[in-house]
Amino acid sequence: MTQTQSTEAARAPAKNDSIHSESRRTFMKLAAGAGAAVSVTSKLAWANGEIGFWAKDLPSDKLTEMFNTIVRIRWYERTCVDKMITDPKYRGYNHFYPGQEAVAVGVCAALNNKGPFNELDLVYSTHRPSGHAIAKGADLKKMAAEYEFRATGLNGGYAGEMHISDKSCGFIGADGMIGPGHVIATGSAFAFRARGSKQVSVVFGGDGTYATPHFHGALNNAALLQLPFIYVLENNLYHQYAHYSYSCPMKDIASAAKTYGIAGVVVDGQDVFQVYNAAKTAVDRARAGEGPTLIEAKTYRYYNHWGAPGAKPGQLGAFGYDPLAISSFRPEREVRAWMARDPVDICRDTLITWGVFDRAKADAIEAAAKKEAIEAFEWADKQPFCKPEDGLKNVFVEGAVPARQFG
């Protein structure tokens, strides 16, 4: 059964409390079987059994927080991305998120992202964090700021996008190389086991970390420890400008995880429901002791590995031919087709098909998230910029380093 077949077989209106449940419940055993159809491994390497299906039950409330969480990150981004094609004094470098929305908040729905720090879930990113940091519940206009290298940023405006962090609400941060990000990750988890905490620790992947040390070193230990780790991997096809398959040698990377005998299991990386319910059964076997996972997302990115090539003002994706082949890498239909599959829509079309809200709504909703991303945007452009010479002062925990040093 095809995902739109799947949705076409919960439309039914729902009437009352009861019907809305159960039509909740047939909707994700639908989508759960059309996604265990992307691979077996979404049935097979589980230690122990499926997937339960938690976003049934989720409150409306929670419901309505996922899909204005799906479409703050789709706006701040696309925000973004129109002021570095149209703006010529933007500063920022930035690798866009829209297409894997859904990942990023239903992995962190599952999570505790406010209390006091050593409570809070603990998220670490990649170069591409915008959509981790938002559904984790990091400020829009600071990380506007500071993206923009601005004073007022989340991080004084030295970390730019690729090192942006928010320690308030867990998440750690992103990293501009491909892998540290894992072992470190690995470490939290052992200080959250060391000292009994029920906290858990989460990494973001691409689909490019299976051929680093750090993919395999992170997994060998979380298992040989029985860790509170979750490695999700958002595989989007392409790592920088080639196809995953030249560096893996399977066509689902959460097989590697029957090498470590871990929980592994891959999702629609579309849906936010199934990437939510993987991730609650994950969260829930680390908070008990049962050790790590490996989540596997099927998705695809909007746009080129950084930057907007082939991208116009106002239109989401990003399309054309370029020589340097920089927006060319792969086929303009295959880009279409993801796109006809939008974790945005799938999202809006759940919600209003289980009676959550209405078209309306959502469209509000939507519309306020863009209202938002805008006003962030000219925030920041009011804000100053750092100063170079106080760079010296985010060496060391306090203090700077003395000028000398670099006489």
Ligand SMILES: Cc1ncc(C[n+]2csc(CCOP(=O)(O)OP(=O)(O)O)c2C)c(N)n1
Given for the second form:
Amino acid sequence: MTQTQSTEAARAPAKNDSIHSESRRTFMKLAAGAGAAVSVTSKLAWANGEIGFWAKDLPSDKLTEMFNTIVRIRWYERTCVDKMITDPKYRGYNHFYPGQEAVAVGVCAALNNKGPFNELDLVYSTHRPSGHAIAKGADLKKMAAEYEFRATGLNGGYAGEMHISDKSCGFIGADGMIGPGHVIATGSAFAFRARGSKQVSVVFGGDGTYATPHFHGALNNAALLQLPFIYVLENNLYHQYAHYSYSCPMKDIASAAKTYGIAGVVVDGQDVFQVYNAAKTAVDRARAGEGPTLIEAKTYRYYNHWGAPGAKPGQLGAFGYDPLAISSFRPEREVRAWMARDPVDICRDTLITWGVFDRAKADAIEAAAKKEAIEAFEWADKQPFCKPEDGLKNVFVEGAVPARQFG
Ligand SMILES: Cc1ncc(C[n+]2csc(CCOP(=O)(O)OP(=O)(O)O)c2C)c(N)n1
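Compare with the form predicted on its own: the form predicted in complex with the ligand:
Starting with the chain above, the whole complex follows.
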């Protein structure tokens, strides 16, 4: 059975999912318009039940924490961006997450993120990991230090952004390679099955991952073995600078779930509560032995694909709201339409409507998040850099290579 949960008027699913029948131009125009009036239909489309309406029944402190996490991600990222533009000493090389925060927070809020390692749900991330790491519970200061290659960072300064991990909260980590992490994530799910554990393995991937063999291999194996595995596909419309219609023949990538006979759902990735509802439903099914789910969250990233030290707003390969840069690969009106449905605003306004907090309280939470992020980077700036001569430490498993590697 299909249920509609959109906060706006729901649109009936397209009769023909294929875009081969319509011109790419028309398709892209429709996709661009999605930001203006996202009326994404949330549906567990191909059997196995329906999405629960869980979020509205959550305790107020949990809902407040979800808003807190969204603004902590937003301000961590904005502080990082500011440093990249203004601080000549900043060394990070980053893929920014603003615009997509509701996806990470909605999913991770449905997971077990605290406790002994063998009880944690695991998250496998992407080259765009900040939101996933913070939502899973990584320490902001140690993250900032890691992004700046400091010895006191989460991974001793050797991982930087693209390989950051935090075992203590089950954040298995970022992955600079597009695809292979999906297969490893199904391996974890298989281990959970084999051990009789109730843990769930979650992998995040972008729309660009649809075209990888790993996406299909992971879903096929997860379906065959009915693994406790959730694939969260963050469809932000573009992989680097190419629209996803260049690599995927379907409008809804979640349609792929049908191929593998698993549950698939399209959800409004700007609305943290819709994401939570879908994630919680998928987690419950996975823990109950009912198999994997593919969640496609329609979302958008505000900044350019990546930024590096010395970046100038508006330049390709940098980031910024500069219309010239935006129009180089996506229409300005598309960016503005999506920004009008900002995940921070939607979360804040919903919680005010629900009477969870008032505007003053929301502003205080956001101000504290901003302060925390600035202080995290100030702390990181004072930390020692990692030493190049220690670079081979922690690369090999002890016992598999001569002990001198660990001296
Ligand atoms: C195997 C592999 N091929 C190519 C790249 C280069 N690359 C980095 S990000 C990216 C696009 C990823 O797009 P998507 O998965 O949609 O995520 P997004 O950047 O939109 O968040 C590519 C092709 C890579 N990192 N790994």
